[in-house]
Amino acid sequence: MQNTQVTLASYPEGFPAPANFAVVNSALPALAEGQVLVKTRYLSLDPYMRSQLAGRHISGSIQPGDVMLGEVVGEVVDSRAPEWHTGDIVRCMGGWQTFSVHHHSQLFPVTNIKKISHALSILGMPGLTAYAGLIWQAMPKPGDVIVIPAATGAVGATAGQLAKRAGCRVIGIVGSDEKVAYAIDTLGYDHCINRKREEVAATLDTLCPNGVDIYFDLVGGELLHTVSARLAVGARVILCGMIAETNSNERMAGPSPALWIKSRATVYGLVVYDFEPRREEFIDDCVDDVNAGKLIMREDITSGIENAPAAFCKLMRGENLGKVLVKMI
C-alpha cells in the first residue's frame, strides 16, 4: 500500500500559502513487534500548526521534508501488538498521511463517542482546552459576564457553550456577521460583536457596565489589552491562544500590569498538555450532552489528504467556521 504525506515544503513569511506544502507518495514500513497500522478518518488541523512552523511552539517544530505532525482518528488495519485489533478506531498522531505506525501505547480508544470526529473536536484537544480553562481555571459562578473572542471556532464555540451551562452571560467576538449569527442563534451567545463593524471598546462599555468577570483569551494582541482595561474586580483572564500574532515574527508588548493589579485579577497561562491525564474527567462530564446534541461543534471538513494545505490556509486566514477537520476518502 501507498502512503499519501503531506510534507513542508518551505517556510512560510507570514500567512502560509498551498505552495509552502508537498504532497508526495511513500511505501509503509513493515510492522515490527508491538507496533500497529492505522488508516487516518480525520485529521485534525489547529492554529498551533502554525507556531510549530516558525519553531515556537511547546510540542515540536517541523524543518522542510518533514511530514507535518496532526492529531488523527483512525482505524487500525493491522497489528503486531495484542492490546489492538483489526477494526479498532483509535485517537493518536498520526500526522498529515493516509497510514501511520505506532508503538501500541501511543493508542488511545475511541469508544463511547456517537460520532468519531467528535474525538477531534468538542470531545477532542479543543473540548479539553475549553473545559480545562473555564471550569478548572476560571471557575464560573451563576451571572458571570465573559468574554470570548475567536467565539465560534472550536475553542471559543465549546468555553461559550460551557459557560452558558454554568449560568454565565456570555458575549463573543468575531470577525463577520454570519459568525455573529451563528453565535447567538446556534450556540446560545446572549451577545456577539462584529470586530470589524464595531467599536469594540464602545460597544464591551455598553454591555458590560460593570466590568468583565472571565476573558477567555484565544487571540491576544489589542483585544488583550482593550479587555483587560474592563476587568471587574476578582476576574479571572485565561491565556490560551496568539491567533492575532500567530502569522507574525514580531510580538506586541502585554499590557501593563496595572489593569490586572487595580481588578485583583488573577492571570493563568493556560497549556492544555497539562491537563491531558484528566482527559476522561472532562469526557465522562460532556460525552452524554454531546451525544444528545445538547453541546455541539460545528464541524469545517475538507474531503482529501491532498487538500489539507488549502484548508489549513483557510484557518490560518480565519475564514473558517468551526473546527477544521480532513476526512480521508
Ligand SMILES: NC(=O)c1ccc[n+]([C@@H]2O[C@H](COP(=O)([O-])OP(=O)(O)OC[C@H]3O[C@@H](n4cnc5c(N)ncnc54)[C@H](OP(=O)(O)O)[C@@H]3O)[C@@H](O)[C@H]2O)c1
Given for the second form:
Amino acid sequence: MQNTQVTLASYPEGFPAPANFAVVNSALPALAEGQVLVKTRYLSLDPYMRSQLAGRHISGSIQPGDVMLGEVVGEVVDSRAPEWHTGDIVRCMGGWQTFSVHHHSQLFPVTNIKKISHALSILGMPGLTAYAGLIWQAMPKPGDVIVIPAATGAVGATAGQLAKRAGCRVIGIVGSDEKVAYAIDTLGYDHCINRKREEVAATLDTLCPNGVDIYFDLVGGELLHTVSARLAVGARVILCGMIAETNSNERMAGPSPALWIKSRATVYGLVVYDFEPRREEFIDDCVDDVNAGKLIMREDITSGIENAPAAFCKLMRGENLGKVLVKMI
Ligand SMILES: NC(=O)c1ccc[n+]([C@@H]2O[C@H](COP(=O)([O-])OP(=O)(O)OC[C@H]3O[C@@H](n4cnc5c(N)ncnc54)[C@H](OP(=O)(O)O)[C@@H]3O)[C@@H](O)[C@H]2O)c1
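The structure above corresponds to the form predicted alone; please give the structure of the form predicted in complex with the named molecule next.
Entire complex below, previous chain first.
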C-alpha cells in the first residue's frame, strides 16, 4: 500500500499558495509491536497551521520536507496492539496523509458521535475552544450582549450557538453577505455585520447602546480595538485568535489597557490545550444536542489529500464557510 503525503516545499511569504506544498508518495512502514495503522477519513485544516509554518505556534513548527501536521478522524486498518481492532474509528494527529502509524496510546476513540467528522469540528478541538472560552471563561448570563467575529467559522459558529443556548443576545461579524445570511437564518445570530461592507464601529454603537458584555476575539487586529472601545462595565474579553495577523510577520499594537480598565473588564488568554482534561465534560454537555441537530456545524469539505493545499490557502484567505475538512477518496 502507498501512502500519499503533503509536505512543506517552501515557507510561505504572506498568504500561502499551493506551490508552497508538495504531494509525495511513500511506502508504508511495517508495524512494530504496540503500533496501529490508521487510514484517514477526514483531515482537519486549521488556522494554527499557518503559525506552525511561521515557527511561532506552541504546538511546534514545520520544516521544508516535513509532512504537514494535523488532526484526523480515521479507521484502524491494522493493529499490533490489543487495545485497538480493525474497523475502530479513532481521532489522532495523523497529519496531511492518507495513512498514519501511531503508538496505541496516541489514539482516541470516536464513540457516541453520530457523524464522525464532528469529532474534528463542533465536538472536537474548535468546539472545545468555543466551549472553554464562552462557558468556562466568560460565564455568560441570560441577556448578555456578545460579539463574535469569524462568526460562521468552526469556533465562531459553535460559540454563537452556545451563546444563544445560554440566553445571550449574539452579534456576529463576518466577511460576506452570504455569511451574514447563514449566521442569522441558520445559526440563529440576532444580528450579523459584514465587516467588508459596513462600518463596524458605528453599527456596534447602534446595536449595543449599553456596550458589549462579552467579546470572543478570534481575529485580533483592528477589531479588537474597535470592540474594546465599546465594552460594558464588567465585560469579559476572550483573547483566542489573531487571524487578522496570521499571514503577516508584523505584529499590530494592541488596544490601550485604558479601555479595559474603564470597563473593569476581565481579559482571558485562551489556549485550548489547557482544557484537554475537560474534553469529556464538554462532549457530555453537547453531544445529544449535536446528534439531534440542535447544535449544527456546516462543513466546508474538499475531496482528496492532493487538494489539501488549495483548501488551506482558501481558509487563509477567509473564503471558507464552516469547518474546513479534507475528505479522503
Ligand atoms: N486559542 C486557541 O486555543 C485556539 C483554538 C482554535 C482556534 N483558534 C483561533 O480561532 C480563530 C478561528 O479559528 P477557526 O478554526 O474557527 O477558523 P474559521 O473561523 O473557520 O476561519 C477563519 C475565519 O477568520 C476570518 N478572518 C480571516 N481574516 C480576517 C481578518 N483580517 N479580519 C477578521 N476576520 C478574518 C474569516 O471569516 P470572515 O471572512 O467571515 O470574517 C475566516 O473564514 C483563529 O484565529 C484560530 O487561530 C484559537
